[in-house]
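In the form predicted on its own, a lone chain appears below as structure tokens.
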Amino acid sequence: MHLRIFAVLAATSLAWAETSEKQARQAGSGFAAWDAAYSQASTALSKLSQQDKVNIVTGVGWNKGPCVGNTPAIASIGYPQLCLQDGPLGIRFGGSVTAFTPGIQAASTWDVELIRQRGVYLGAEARGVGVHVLLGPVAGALGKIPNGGRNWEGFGPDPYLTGIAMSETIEGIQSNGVQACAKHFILNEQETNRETISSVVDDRTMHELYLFPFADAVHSNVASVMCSYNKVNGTWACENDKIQNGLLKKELGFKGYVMSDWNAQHTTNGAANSGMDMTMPGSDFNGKTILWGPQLNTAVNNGQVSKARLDDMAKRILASWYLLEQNSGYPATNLKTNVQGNHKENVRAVARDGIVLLKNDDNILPLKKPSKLAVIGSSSVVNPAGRNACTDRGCNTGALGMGWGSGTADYPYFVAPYDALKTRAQSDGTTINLLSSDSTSGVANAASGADAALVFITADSGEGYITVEGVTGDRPNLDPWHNGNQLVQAVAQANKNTIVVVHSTGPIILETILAQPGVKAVVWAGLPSQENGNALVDVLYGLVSPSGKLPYTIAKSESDYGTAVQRGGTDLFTEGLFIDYRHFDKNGIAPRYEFGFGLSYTNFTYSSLSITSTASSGPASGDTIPGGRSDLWETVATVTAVVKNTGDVQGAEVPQLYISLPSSAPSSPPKQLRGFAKLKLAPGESNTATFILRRRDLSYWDTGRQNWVVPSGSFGVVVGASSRDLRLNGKLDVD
């Protein structure tokens, strides 16, 4: 609902201009919207007893309500039993809901319209089943460690891309009157020891990487934020005054409420006085340890927690309820309601447009009515035990559509690759040999003689409370599972036209696979959820040209990333600002496939770079609005570039804008993403990508001044097809 930077198409500039005008109006009045909600909350608060206020901020306990989190109803003000429910890709435990694509797949589309639509549909389903607070989207883990178990729930390790995706998703969810919850705040970058580890980070890194997308979330009026399990600089996140009161509420101007992750609270007084506003689920998982409720009441009576602080906690929660107008006509909670509608269309579109074509030798793709295909691998078919046989997707059996854990939803149906390929083959008169096993025995018989052999491999990860095939959350390495390298080797030896399809929660090392002469194509299909096979067939057969771009770097070696899961009690974040492509750029490391990379069935040329700027150097000075100082969100420069489809088929390109800070700034990444567009172009068609730069996009965090500062000098401005395929170069001078 607020002005923010993203690239837009010239052809739809009028629609976006209208949107931007609305955003500009609302950006300045972010506090005004909250002020109205706070006025209602204050009126309601005056009617409440101290016990009522304690009830509003305290969950009823684990497994004591219809949702994963519940608070008591307050009849005197018409306040319902609040329903808080997972999660970031759909309604967990829903009876007839859509299993949307995970965040990382949405990010790999680089398509703000699809990401926004996904958020709208998520909100529609949450409202339809009577969920008041949807526990998503995810900006933490950001994804600094490629093995991180829950990276797939979020939008990737670039804070700009994640920030835009957070903003679009939150605004989509909340457009339906559902409270979104930005999580996990903050520095929750691994599952290993997540409840004990201390994430130790410097101030600049905190601001420029990890806090950056949460600022976008707050700027979009997110109703709630979930504090994480880990410690931050030695203090539990949910008891950390610096991050909750200092960074989130004061610096970012957050007017909503902070809830604990489930059982992430450790003390009664420390959590309350350090900025946490709601405890979830209200007890430990045994239902015994209760830290608020009666204990909070006693603490207030004893003066250990002030009455003003209790009022603030309750008022923040009530204000979010009023902000989303949940006080009028909100549906009763019934998680079994059928709310799917036509939402599978978004699942298929995101699954399809998030597919990244990594390799396509001899233009083996798209397929053209082959007479015989081989389909090999256990992940080509639905889990034989049933698509939802494993609770919270806690297995890697059959085709992969999402990782595992609390951020999952049940599949209402599941179209596996073989299902969709078989349907297409029947219409084309193609014969398919299926070998739904990962054993190399029998591969030669299945693959030899086929026009092409499709081999399916996976890598899985998830939340640490589930162990899958010996993996507890974080992946121990970046190899494909189930001896995927050996399976591909065997297939490629038997068939010189091997197409490798990868479904994975994050990067894998592809060197062994790429070394096989028979491997002609690699299709990075990511995490496509319930439309897995349909989306894949759309791309394999050229019904659409692939247009996904990598939202992370794929390295040649795991050690190239410079980050790893920490087994001890502390992660010192010694890499600082330099994660993913920033690390590769700084250290001159050649990736296998760089951040932002993706091939197409057509070709694109870039031309006509234009840069205009009104930017001036110095610190931000505006009043604090939701998201930080107001002038950080003002447009200070515009960059445009023309992209032309010079090939023979329709396609979509994602031009990307990267900025380099001038030499007057302290040590910074060689380049940082600061804009992108998705241009859909017919053969021979050109269009203009317009990148709107906010003041924050040209700023660094000055630790001495404790402020965002635009440095003086010459900024590097590059536009290209990836972080390494840079087509246009220019500069932006700031006095």
Ligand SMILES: OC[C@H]1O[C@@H](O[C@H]2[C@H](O)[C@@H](O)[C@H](O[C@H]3[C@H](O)[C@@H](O)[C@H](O)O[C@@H]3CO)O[C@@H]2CO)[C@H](O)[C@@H](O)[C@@H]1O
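Compare with the form predicted on its own: the form predicted in complex with this ligand:
We keep it simple here and write out only the one chain, dropping partners and molecules.
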């Protein structure tokens, strides 16, 4: 019952929420709370008319309320006008809110404490402005296509890493009494043709890759799930009985409600009878027809949708509202309330600890009080038209902090690289030559003679309803924008100490850049949001050692990924389980920088692998709890390894645990991430990383048995500093 107790406490003050992260950590354990919430929902439902129930499940229309989604108030049960608002990194269209880092930057930290804190603060801000349902976090797109436009909203293409991040974020948000929404369900992997394409996937891939992080979300008691625009195996996601009723509600035991993406509904009865519970936004948005409201009333009167189904929809929505204790003391909706508190500290920490150092020849970094620095590139300074000049961040002008689309927030302030570098330079007595342009003319002048030249390049992407410089969501290629390769070439020719800083929504091909002898360092700064410059300076000057690790693979060539945006009406998902590092491993392709890679200013050694296990082979069993069969969530093995900082500066290392299934299992990825830890270590210090393996972590989806199965035999267990830098090897035997 922790969840309910904490939610009541959370109602008392915003400050409380910010100081109680430790208690909030337990919030995900409140399975029994659903029963009590359902009992309250049943009582309320008995007082409602059919029209009231239809109102609960139907949005009032786009731009017809304070939020991007709203349903009508029902006074008889004290039910408010429900406010649903984007999104995954903060309050869209807020007046004075924090623009948190995108999900992909959070994943890049591999730091569950920071990811949890980000979720707690997201929830605190949503509550503070009276948002009942925060439309995030994102596990779809998962990111199978490296140039997928919205990949940056989520946590990257590994289902385990994304699953952990989904859980931490949802539990953080919901610890403040705010309903989270796991989206987009499911297989919405590209923006191109997203409203017409059919994603065709096999059963095993569905379970082991795409459904896997949604199971984490359900296990963490997520209140709502958003069905996506695309078709799944030929049927619209929001009208798909198999995925909504079958996978989500029956197999995963999801107790909350499914809402449509904005106008992703296609029919009145099909959506109702296949498990969708709320339609959004409920008007003729984008020229579509309203499908519930009066139409649903008629369908229920005609018996095309049963009264029991309407009751179930309304009950699920009410139960979620009661689960989060929103029936008592919830703030009135006012998106303009200032709710920032000290949350910028989390933004800076995630932006900083998500920076991945890819190359550092001659230990050019950290910088040592240079007397002259060149700073080059249009993205070194804030957008000259203003930090929020482009609605929903729909431009790539000036420094980049996030992609574009509905999953954005306005920046309350923006510290560009040059702003933070200038401050630091003043205290060091460094002269800066600034060239805030991407034109190669003038580069020689600006860069030559400086101790080092920092050159800034970007790659941007976003949601398909906005076109930026001809890009309609998905990136057309994996090149840097604005002639980034040529810019770096020119800088590196003028200065043999060139440091390349990349801000990007996803992988770019770095081969041209790495071929320049003058390029000594590459700093993958990702998407740092409002703390862009501060986070970078922290790392460039060694205030902290870089500790981010890549949440995706950086290939030598775009074709190496084996997946691409589909231009036709169908994506057959022929790559199956083999996306990102799984594909590179299976096909023996050498990546440029592998999944999990990242350098530090110090060194780490690994030792003392220990494996203990009680795992037995066979199918999963037990009652269905939120997240699936109960024994899938039980600990069946523990792996430990000792990591030592052998350098002379403080640093943090991310030991990663990968498993290989035994030969008795069907063809599987050569290795799969199943554990990670972030250890902060002083020089000479050692610590033990402990990896807990749950039954699901050792299972594959058996399509014949329609169940998760632990295969018998010898599992490979490796612990390393990346998916290719494997330091310790062991075996785990299951009979």
